[in-house]
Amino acid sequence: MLQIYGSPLSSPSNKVCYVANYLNIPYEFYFINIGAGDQRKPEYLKINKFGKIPAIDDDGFTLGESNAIIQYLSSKHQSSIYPQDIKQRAIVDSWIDYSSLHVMVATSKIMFNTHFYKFADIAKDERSLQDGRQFLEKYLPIVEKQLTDTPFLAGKEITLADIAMIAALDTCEVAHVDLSAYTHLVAWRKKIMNEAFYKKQHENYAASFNKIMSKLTNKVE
């Protein structure tokens, strides 16, 4: 059976999720403590020389990287949402480098910045905070322009670019950004949180976020 190693509270992790639930591919999800160290373990090494997460286990198999992790598990069960057709799988996967390189980039500096750096024991980096604000404001036109001649980014079927830029803009509740002046992007997110591949994983990333971290809260404190 499929072994995704991860965190709900990280938004590669539940990318991988979205789309083996898309796949319904049967997985086992084991819990790597990024704030414990478990991704520097020598147990955790072996499935991921790179010491982050997500990664997987697939029958022997390992591999990181969750853009990497969601192409391969596309491509071994040949689902539609990877197009066959080399144009077509290039734009998705120039969406898929969009919303991880410059998307997540952004909401990640954000959602740090407003939550994280409390577990990491450092200080907030207002700089960073604000580069990741400016970034979205640079960013989210164009996905909203697309969204506006298209009802998913790469066409009129959800691909994985579609759940790669959902991952992406997860946190968006819990980190304050607010996406209301993207009336198209706003419609296109509502209806990819209403997929069954999506509630599967959680209600919303809102949820989870809430529940993990008021175990913690107190801990900091």
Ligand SMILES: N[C@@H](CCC(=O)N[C@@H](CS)C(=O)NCC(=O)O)C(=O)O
Second form
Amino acid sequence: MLQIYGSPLSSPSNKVCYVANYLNIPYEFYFINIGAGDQRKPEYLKINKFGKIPAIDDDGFTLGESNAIIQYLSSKHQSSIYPQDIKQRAIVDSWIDYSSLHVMVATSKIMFNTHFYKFADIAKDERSLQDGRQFLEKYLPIVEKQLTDTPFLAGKEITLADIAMIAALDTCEVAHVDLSAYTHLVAWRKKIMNEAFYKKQHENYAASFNKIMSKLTNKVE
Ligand SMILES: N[C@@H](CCC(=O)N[C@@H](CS)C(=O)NCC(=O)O)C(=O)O
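Switching from the form predicted on its own: structure of the form predicted together with the named molecule?
Below is the whole assembly, all chains and molecules, this chain first.
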């Protein structure tokens, strides 16, 4: 059976779980405690040499990097969520890259400097926090524009592009990112978060985050 290694607080890990759920792939989930450094232990490095979560072990085939994982799983299951047509697939890939390299990098800066810094040996960085917020102000109008033109990011149907972007935006509530100006994005997000593949993972990221954090600390904001 597919094994997924990750954490419910990790957006790239949730992205992999959403896609496995969408594809109806049964899996076993192994919690990797990054606060305790599990990702750098020799036994985990055998699964993911990059020392990051998520990773998978698919009957002995091990792979790290969430985008490679979702592309592999969708290709293996020949799902329309990752189109066969090379141009359509390239459009999906471009959105996957945009969500990871721009949107998720920005939301991660905000999350780190509003929450996760408390668990790391690194001081809160106000400049990085502001960068994250300002970058989102540049990036989110582009997502909104696309969703004004098409119901999903790569066209008429849901694809990996949408799931990758949903994961990148999951932290918005707990990071106090106000999305209300982006009305098409808000409606698209609500629709996807009501899908069974999303609900199977959690009610929403904020509910999951607050539940886990309340066990770890009494400093939840
Ligand atoms: N590009 C990677 C990013 C993975 C990543 O940054 N994971 C974080 C948790 S969300 C992690 O493993 N952090 C622990 C560390 O860097 O030691 C992916 O998409 O899989």
